[in-house]
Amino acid sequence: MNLKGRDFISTQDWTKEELLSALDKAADLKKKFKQGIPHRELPDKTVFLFFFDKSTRTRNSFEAGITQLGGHGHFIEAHTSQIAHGESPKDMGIILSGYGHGIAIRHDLVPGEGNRYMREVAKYAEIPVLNMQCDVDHPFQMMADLMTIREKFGPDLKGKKIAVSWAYAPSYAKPMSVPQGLIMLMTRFGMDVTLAHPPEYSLMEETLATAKSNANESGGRFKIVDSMEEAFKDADVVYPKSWGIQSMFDRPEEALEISKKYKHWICDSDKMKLAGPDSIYMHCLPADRGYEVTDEVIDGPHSVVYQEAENRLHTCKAIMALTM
């Protein structure tokens, strides 16, 4: 499957096919990882690293994976670019698709600005443009995050129930991209979705309606529900994470005072025993502990949090390899 030159910035953007090409070239860049089998498919490639927003797991996974595949990744924080001085987004995507091979952005913490910026440098680029992460989709987290579900219980998802479910926690007003995400791609592979938040963190109306389109296509099904127990029952996977409140990203300190009425939405082991007997516990990290989850179900047997994070690595390299 040629997906050479493709942008990534939004799972959606793909067809299954797609989406399942790279997830089989994932394994196999995980399993020559694993076997110290070099693999240095992109040599002598640039990607730019263009970052709006602070970053752990997506910065390192890409800066090893380019590294790993045989090329280069240039990282560079927005405010010391001339994007800060108001640079748009034609002339970036257009000079630096004569400088490199690729265009990875992180931009998500203002909704309504991210995606659409990211789509006009795409617009102009040509080279691929990737999504580090923005106000509607966190693409390679969801790549990730599908490989490891189907590590854990095989190819056919038909049917599996996930909670993606709102927590709290005090640190800051987070992005609402992964539960976004999560509900987009999920219903795509027949998975059982369920929404669980409180009134006010309702998200982004169009991701809710593909959610919707998606699940009455492949007969999954998804539903949003006002209460964390009620995801819980029965599910195989749950993923509980915190939110902002969609109006209210220019005023976090308010929202934040909102959200204290609902410390009660925290992943703790009462919640974990209405899952079933072998489900497993997701979180793209970082985890406000003791706030969103407890360190009895983090660190606990139903977790697999770190291999999720281990799979950000080989996603993101095979992606990379497939379009660069």
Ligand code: CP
Given for the second form:
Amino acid sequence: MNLKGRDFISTQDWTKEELLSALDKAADLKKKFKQGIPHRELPDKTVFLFFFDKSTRTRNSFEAGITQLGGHGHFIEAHTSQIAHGESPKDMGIILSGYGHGIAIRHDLVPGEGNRYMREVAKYAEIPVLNMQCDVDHPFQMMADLMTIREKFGPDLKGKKIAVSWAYAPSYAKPMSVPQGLIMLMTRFGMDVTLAHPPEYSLMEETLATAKSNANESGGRFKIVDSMEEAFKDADVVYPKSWGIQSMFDRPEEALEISKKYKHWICDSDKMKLAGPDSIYMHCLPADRGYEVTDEVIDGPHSVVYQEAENRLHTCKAIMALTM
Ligand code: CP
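Moving on from the form predicted on its own, please list the structure of the form predicted together with this ligand.
Full assembly next; the chain just shown is listed first.
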């Protein structure tokens, strides 16, 4: 399968076969990394890493990943570049295509902007555009999550239940792209996906429609409920995390006041008892400990958060190696 030159902006843009071949590649690179076998598959190649938002896992998995593949990553805070003076995505896409081999962008905090911006860069770039998280999807996180779920439950996920739930967090209005990415991707693999959130926290309509259509096509299920407890019942995977109110990302103080009504939306050991005995607890991190989740759960036997975070490196390297 030849994926050279392909953009990776949403998992939805790739076929299931293409996604699975990337996961095979990630498993191979994971094995090599752990055994200390060199895998310099992108010697002398450069990826430009543009961040409009903060990051720990994404930045470091890309920078460490490209180094281990024999290339180099340029970390760029968007506000220090000419983007801040209004340079167009077209000019940036064309010019950087002459300098290197991949353009990766994180632009996730303004609903309606990030995905559109990346697709505009991609329209003009001659090198792959990689989405390090936008307002719609977080495809590199999704690949690490799918890899982790398959490591736990095997390749056939048909009928496995995943609860994607909103949870309270006071730190900041987290992007909507993780729950949206999860409902779109896990329905494609036949999973029984239940989304739970208080009324104010509905996700983007197009992602809900995509999840429904994916579930119909794969034989999976997709439903929305208004209780974390209901979503968790008999779940194999629970993925409770916070996100912001779509219409209020520009009014964080007001949104935080609304969220305080839902402090009881925390993943604790009582809620974990509703899930299956072999269930796993997932979170893309960073988590607001003591708010989104108790220490007992995130540090407990069901939690796979560190394996999940580690898989960010291997999936990131796989997609760079295949596309760049
Ligand atoms: N999960 C994730 O994307 O982490 P960072 O925000 O630290 O990159």
